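The chain below stands alone and is given as structure tokens, in the form predicted alone.
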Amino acid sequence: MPTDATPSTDQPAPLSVPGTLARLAGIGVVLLFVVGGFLYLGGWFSPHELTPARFVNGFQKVFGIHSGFRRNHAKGMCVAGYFDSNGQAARWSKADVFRPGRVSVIGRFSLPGGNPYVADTPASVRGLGLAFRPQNGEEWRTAMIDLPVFVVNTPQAFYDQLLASKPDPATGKPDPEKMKAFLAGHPETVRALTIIKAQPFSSGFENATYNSLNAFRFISASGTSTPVRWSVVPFDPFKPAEPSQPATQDRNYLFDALIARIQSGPVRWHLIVTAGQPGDPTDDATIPWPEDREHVDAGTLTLDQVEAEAPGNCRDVNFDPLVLPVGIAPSDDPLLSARSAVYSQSFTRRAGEKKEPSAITPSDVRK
């Protein structure tokens, strides 16, 4: 994927029981795919409560085990290209990737969840993992989704929400009572969902904006630390997704469209870095920073190659958000170490399993 997706004290107006259950079921489906959209969780868990292994077991409980695939964001496709830095971010970070020049990039587009054969839908949260590879060997990896905020702010909340979102085999939807109980205890999630629902999904992978959501710190050559978040903003114009998938479209229509787009010419994004100010939260991905914060266009990401997952390409890359070069450091967001730990656990499990063919085969898509 997975894939990917801000409290009020006012009492809501009474609702009918059927209406309430329907609404909760709908929220549960959104949460499942939103949280699935950023399932790069791991972290420092209490050894007596939540461990990386238990977290990955939770994904397997919800999605099942698909041999050789990621436990989340299982459905995906490899891309490659390069990043042209314009040097504008070098004043904030001494990382080589931000010096003027070009570095190679390998990436992966994905959808949330542990099912590699899930059908694409208009409201699918999209993921983009990137590995920037400067010649000095200091690799930078980042995993982003096309949501403005995340829906939880602690590893425990993520895990609890994951289990609450497990679909009931009889209905195909989460148990509304479990979801109601989860939301009652997590006003930050309710707040984040309000922000997410106000922003329409794009029509495809190629015209979506992907956000880091978690905060990091850039370290300058002089040692100055700046809190940052980053996004990749498409050159292709935004077009909202149709509210429903036409019956004529196949299960891979989002991926097919991206493949055709790359085959017709390179796809580009601006790498936009946003600097936080004192008081801006760096430990809570459910809260957006104010729009008036300083933004810097650090350069252009170009993706011009596409291929099915296979040995030696993105299939074997763990897009751990804590693989950072000198000049970029983690913030105090507890989700970062959580993501790193769980990614590692997932990678270890799938590395020892028989590899099944990728669900996406670009060579089958005609220009």
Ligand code: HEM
Given for the second form:
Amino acid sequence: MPTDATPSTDQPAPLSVPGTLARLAGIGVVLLFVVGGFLYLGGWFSPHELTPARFVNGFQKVFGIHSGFRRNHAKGMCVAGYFDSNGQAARWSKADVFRPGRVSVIGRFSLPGGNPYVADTPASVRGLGLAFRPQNGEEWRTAMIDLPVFVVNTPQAFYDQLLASKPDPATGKPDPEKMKAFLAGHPETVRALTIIKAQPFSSGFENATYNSLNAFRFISASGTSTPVRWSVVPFDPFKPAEPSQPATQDRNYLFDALIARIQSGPVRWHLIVTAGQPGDPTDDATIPWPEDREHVDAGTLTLDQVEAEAPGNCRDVNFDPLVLPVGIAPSDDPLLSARSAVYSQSFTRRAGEKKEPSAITPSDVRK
Amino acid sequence: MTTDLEQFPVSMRFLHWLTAAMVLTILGIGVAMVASLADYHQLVSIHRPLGFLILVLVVIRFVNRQFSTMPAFPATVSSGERFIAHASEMLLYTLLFVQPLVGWGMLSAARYPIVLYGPLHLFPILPHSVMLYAALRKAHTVLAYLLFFTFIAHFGAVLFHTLILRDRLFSRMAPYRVPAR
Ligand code: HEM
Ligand code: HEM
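Alternate state requested, the form predicted together with the named molecule (shown: the form predicted alone):
And the full complex, kicking off with our chain again.
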């Protein structure tokens, strides 16, 4: 048979009109089914489910849109330095960063909330994002805060608490009834707040302990998985914050003190890795692990450079807690995947926006 | 000996169905992951290597196509339709080539490490620039939707030919051997 046009004698008998219509309808149904399947996967039929986009809309509802800034932890400043690993953590994790040696690090100190110009206060929660950058092209990113436990243990609870804390336009303060209702439904948050209130805040960024709070898993060279949490613990001695607002007019007094501290010499932290025992919760960031858990001091983090947020530095990095090297893996904590998804959404939105100057400007950082 | 000339060569049919399965899967994973908090990490970890495999496969497919003899269209396919079919095939090849490059490029511009699997990762192909990232991230969405609608048009046209015109168009690419009548 020739390879070109098929002879018409091979054509089947023509379809009847109803037959044609039935087949056309069948084709339509198949195509609709495929399109509908994709819409279903994309969440179009579940408009009340919490998605990364709706989560970030929630931040914007509470804090407004500040062009170019993070939707949470909006106020911040860049730092850089290095991590000297002593090899102690290598028995739990085969990650390159834990082999003895030095790895370069960039970081960002921040205050929570979506307002990039919020005033520093003694009771401001402090955040530290770090990116460890070993030579092999891998990265280990972590975003930590100086609370001993997190206030919620599910993404939905984070979102509900966020909206409950939205200031009432009439009073400028959150509606206490809403917060009361939230706490009534979240005993784990009440317990976490008790733990948090029992611990005094430090006086500055430089003498605070920053905690991963979420659990992760370290994977050793032999494949053993160890549940862990980590903290960076300051060399600078702890000094409690003054209970009342300092007399200073400086809205950035915490940041300015850190700038002065770094310019007087490198600031150091121990990287402490704590291993959980079977039964220690890995999926609940509101519950502390018992004090006596085995831990190692994995090495020293040194931050010796400070910079205002600018193009290409920490401003333009997403400290996604699930950017992990081989040897560190996520735990079953539901906050982790949610954080990764929401940080990505926040990063994508701010990346394309016009950038306004940060609260901490290059002139604040100049000696 | 000429009985199965009506079909595309085995290599082209194999690559066609392999790509089709992978592309439908990655489109599904893509739309699901950006709407999910719980499964985001797991899905995006599959999305990256699968997208890269599609890039490799589409290059192999394109090269293989240059070396293959393709069956002629049935007479029921008019010259206008032939042009549309050819253009839509080229559009599909282009999209399947450009889309993974945009994915790779946008992660480079955002300065993420681009992990495929374990220690295996891709080198950055663009400098760190969040504005560039934002533009490419948008392009990745637009191209994904364009790809999806091109696929729907392609699928619809094949169904129309096979079920209404009954010209055995599907048999040409069928994953099994179809003897000529
Ligand atoms: C589901 C829970 C959480 C949500 C939805 C959330 C949301 C966010 C968002 C949207 C950002 C801005 C991301 C960007 O644009 O780059 C951010 C930053 C940050 N978050 Fe969270 N967060 C959560 C839990 C946590 C926890 C448990 C910690 C601490 C252990 C934490 C610490 C930080 C820090 C330190 C930053 C600033 C990082 C930087 O400087 O870029 N967050 N968060
Ligand atoms: C043929 C290949 C590919 C197709 C069809 C595809 C499709 C998609 C789709 C449909 C989305 C969701 C878009 C949205 O709704 O906004 C998406 C997002 C994404 N894709 Fe791809 N993709 C491909 C290749 C790649 C490659 C090779 C990479 C990286 C190496 C990649 C990385 C991503 C990332 C990081 C996201 C977004 C995650 C976020 O915004 O949080 N894709 N892709």
